[in-house]
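Below you'll find only one chain, the form predicted on its own, shown as structure tokens.
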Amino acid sequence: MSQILIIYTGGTIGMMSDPATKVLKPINFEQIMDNVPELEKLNCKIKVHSFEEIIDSSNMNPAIWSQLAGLIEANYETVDGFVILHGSDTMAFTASALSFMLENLAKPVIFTGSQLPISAIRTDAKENLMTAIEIANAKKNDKARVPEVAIYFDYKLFRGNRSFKYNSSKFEAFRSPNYPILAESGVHLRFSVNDIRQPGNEPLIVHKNLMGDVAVLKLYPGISPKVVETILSSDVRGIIMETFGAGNTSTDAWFIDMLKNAVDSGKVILDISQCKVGTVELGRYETSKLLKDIGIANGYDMTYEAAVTKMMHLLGQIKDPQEVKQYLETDLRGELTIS
């Protein structure tokens, strides 16, 4: 019988309302098990690692991502798949980060959580947890059906580094508009075979070194030179620039000059769009041709979450800004589509 490791970090799925204060408080995994007796019926053995201190996902950070990667590395040879219980607010960041940290991954790493606590009558937690385990356990010809980092929520499985949380009040919390879903749960589990990445035969390589000195420059009409200068002159190596439409920005001389000076000083600037659907096309419009000419990196259709964590990952491995730029524009884990 196969074995699945559940890593319990926290999140709404592991909350219970305090009868006196009505405030949601974290519970331990044994209490979660008490609320889902159906787990005993699954055709797999379940192993559990619970964080000693339950974490609100708002407090997630690169050090915890490295801890998660280390747990996967330590158990990789002895289990068939992983399910990570995580708060939904930053789940897409953690899933994206782990997709880059786990090179040559050949086993499922499925994130899930819930919008309502597992103790609530109308909770979505039970279905999310049960199906996430089924997906992590699913095999065909003795090979994992989903050998990548993914998020399961509300009957859909998304590639982790293609998804983002878009709704805090519906069970349908996540979307992946630039990439198809990997699987859908109904009466049967239906896998989108052609959309799931297939691993090679190389051994797992775990990259735990992440560099957090990344800043974000989100553009808006009327942004002042003072604001732009403050961000571009900050003591960071990488900057995510959220631009308009297909990657467009102002062509004012002061703005382009500031960007060029930042690039010339060794900073890596990645252009992603504020639009949730579509891709950056540097050079398509005059307003983005200048960016391409001065060495701004093209983020194509990466999500904000993937862009931030990919930048952190590459800065932790590579010193040369040009090499970082090259890999930012390269599809490493299915996170972007080169148009």
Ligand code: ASP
The other form holds:
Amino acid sequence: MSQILIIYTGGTIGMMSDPATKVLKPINFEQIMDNVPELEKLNCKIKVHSFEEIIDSSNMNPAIWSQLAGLIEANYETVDGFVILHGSDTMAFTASALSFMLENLAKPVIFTGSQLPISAIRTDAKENLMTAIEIANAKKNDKARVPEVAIYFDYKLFRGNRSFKYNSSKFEAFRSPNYPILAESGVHLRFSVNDIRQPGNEPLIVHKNLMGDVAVLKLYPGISPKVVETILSSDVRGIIMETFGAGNTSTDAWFIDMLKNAVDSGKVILDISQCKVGTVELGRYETSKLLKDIGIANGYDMTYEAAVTKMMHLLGQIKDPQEVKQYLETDLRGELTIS
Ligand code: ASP
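Could you please show the structure of the form predicted in complex with ligand ASP, as a counterpart to the form predicted on its own just displayed?
So here's everything in the complex, that chain up top.
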């Protein structure tokens, strides 16, 4: 019988309303199990690892991502797949981070959670949990059907590093507009075979080192030299710059000079778009040609979540800014499409 490891980190799925204060607070995994007797009927063995401190995912951080990666590494040979129960607020960040940390992954790592606690009558948690387990356990010709880090939510499976939380009140909490869904659940569970990454034969390599300190420069019309300088001069090696449209920025000389000085001083600046759909095309407009010339990295169609965690991952491994830039612009785990 195959074996699935459920890793419980927290999130609404395992919360209960405190009768006195009406505030949602985490409960332990045994209480979750009590709400899902169906778990007994699965055709796989379930092992559970519950984090000592159960958290709302707004308290997630890179140190916990390293622990998660370590847990996956420690159990990789003995289980067939992983289901990670996680709050939806930062699920796309954790899934993106894990996708970079787990090189040559050949087993499913499926994140899920819910918008309503598992004990609520109208909960979305049971379907999310049961189908996530089914996906983690799905095999064809003895090979995992989804050897990827993915998010299962509201009947859809998304590539983790392509998704983001777009709705805080609908059950349909996630989207991945720049990449097709990997599977859809209805009467049948249908896998989009051609969109799922297939691993080679290399062994799993786990990169636990992340450089947590990165900065974000989100542009808006009229942003002043004082604000830009404050961010560019902060003591970080990597900056995510959220730009307009297809990667465009102001062409004001002071702005370009400040970016150039930052790049020349060894900082890596990554251009991603504020648009959720479409891609950065450095050099398409005059307003992005200068960025290319001064050495800004092209983020193509990466999500904000993938950009931040990829920067943390690369800065944690590599010293040379040129090399970091080169990897940022390379498709490492299916997180970007080079147009
Ligand atoms: N605040 C919760 C969390 O991210 C929301 C959720 O679980 O959906 O932990």
